[in-house]
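To begin, one chain is listed below as structure tokens, in the form predicted on its own.
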Amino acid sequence: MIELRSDNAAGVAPDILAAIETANTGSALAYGGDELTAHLQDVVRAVFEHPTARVFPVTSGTAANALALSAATPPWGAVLCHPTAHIIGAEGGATSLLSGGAVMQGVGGEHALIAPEQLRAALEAVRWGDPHESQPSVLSLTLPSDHGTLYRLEQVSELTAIAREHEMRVHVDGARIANAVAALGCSPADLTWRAGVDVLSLGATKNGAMSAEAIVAFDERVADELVYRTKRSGHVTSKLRFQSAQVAAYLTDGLWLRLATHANDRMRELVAELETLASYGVRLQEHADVNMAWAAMPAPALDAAAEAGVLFYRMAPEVARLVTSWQTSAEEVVEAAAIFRDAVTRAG
């Protein structure tokens, strides 16, 4: 079997692995009062070049966005996200349930992305200042898209400046901020508050890690909250030292870059052969910006295809969405990329 179906489905990175093995050792200070949690802190203001940043280690990328959002907005809040973003279509409303009713509204544009004249459009449309009416007051950018599609810097300065001008915080939804980061080449703060963001859900499971994800709040009041609500929400775990421990390897020596880069690198590699198709009705409905495509292609080449081991997620009766991984090695995008050949030139 080629697992392509998503990057959380990857074993856990070997430098991961290793950083928990060290951090079971002895005994620590249990709900982040250890040594470790406190280098994370270090790790993560090194990093994001921020001196008072602050880092709050979750259990799950749906933890880490409805916490963030509900620190960010007040219950009366919306929150504008495009209408393909995790928040809105995949997490059960969860940022609705920890924030106390702020709701999710979507702003459209293409390839995934907010289009600012869309921004500009849904915020001018607001009465603001009527109760009858929910109060945008965060921006979320899912960075990259779940299509595999990336706001550019200038883009992200572009939309939280508009954001800006209502008052409005600015949040990313970072699940694959890695995969992003690696192929725009920018720095992490470059792409993050430098560009006006407020707070950053870090992804850290779909990249290697075992279990952690962590939010990364460069404003001191959302900060503040996040001390109470990730306790409040189950979040503060006992033995908070080994989330900690896998963040800070990580972030560590460029290694969420190194994994990343290794998985845009796969997934290069497959859309170059998937291109080579296009005769047989294959294309791509985006660009494939990280390491995510969405394929299109005739129904019975899908069957095919699925059925000669290769594992994907099917979209629709003739789309695929494949992700490749840290661990997705150059033989398996060869062979993968055999099989689809196979498939689309038997059916067609």
Ligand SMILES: Cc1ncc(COP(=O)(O)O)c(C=O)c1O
Second form
Amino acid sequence: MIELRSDNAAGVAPDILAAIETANTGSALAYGGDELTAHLQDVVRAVFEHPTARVFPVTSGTAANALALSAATPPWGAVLCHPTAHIIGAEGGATSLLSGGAVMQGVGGEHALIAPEQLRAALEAVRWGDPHESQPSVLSLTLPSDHGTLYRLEQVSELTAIAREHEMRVHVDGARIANAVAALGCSPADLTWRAGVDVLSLGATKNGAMSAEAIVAFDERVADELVYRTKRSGHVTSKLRFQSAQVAAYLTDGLWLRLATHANDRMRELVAELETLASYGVRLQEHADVNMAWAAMPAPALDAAAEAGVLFYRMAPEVARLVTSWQTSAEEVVEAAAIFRDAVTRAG
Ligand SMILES: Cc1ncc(COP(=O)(O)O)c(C=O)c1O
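Structure of the form predicted in complex with the named molecule, given the form predicted on its own:
Following is the full complex, with the preceding chain placed first.
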């Protein structure tokens, strides 16, 4: 079997496991009062070049998003995001629950990225100050998008500037932010707070951690709220040091970017192979900027590839979502490509 369903299907990276093991000596104060959690705080400030950023480890990406957003919006607020965003379509309304009623509203744009003119139009159509209507309060950008595409830095800045005109805050769903930073080759600071981002859901689990994610708040008021919101939602775990140890190791010496670069490189190799199959009806629906591709091909070819042992999510009868991870090997990519080649040539 070749695993291309999700980077969530991958295991825990050896360096992360080693960090857990190192943390597993002696005892430590519970609920984040430990030295590893204090160390994580320093690591985050250094990596993000932000002297007052505050970090809150949590156990899932959904929790990171729902908590970050609920700390950034009033209950009557609307969170604007792309219609493909995980927060709108795949988190069971977690943000609405934790925020006490805020709603998600989709703002379109090609390639699963919000288009500035559509954001402007949506904001111009709002009846500001009218209590009959949820008031847009946060812009949430997914970086990279749920279709594996990326905003460029200047696009992020353009969108955050529009949000600022309406005194909205800006959140980034960075479940795969390492893949974005690695692909763009930019600094984490440039992609986040320097581009106008107030709060980041910093993913780690998809890229090698064990149920450890974090919220990084650049905005002090959001951070102040998160102190209480993380506790009340059960995310201040008693042995928080094991999550802190993971996220700290992840961000140290570029481990997160090495793991993400590996995943991105494997996808680039796979995409290069798939592109040679265009004459057999294989087509990438979006540019695969990171470790995810949405590939369209005849349904019988997808059936055959699945039968031959490639694991992927079927997004439509003729569309497969393919995701590589820190664990995907170059050999697996070669093998998967050969299976797809065989499948489409037979189907054709
Ligand atoms: C873009 C994005 N955001 C958030 C999440 C949520 O993460 P979790 O499944 O850990 O709750 C996912 C998970 O697939 C995701 O793809």
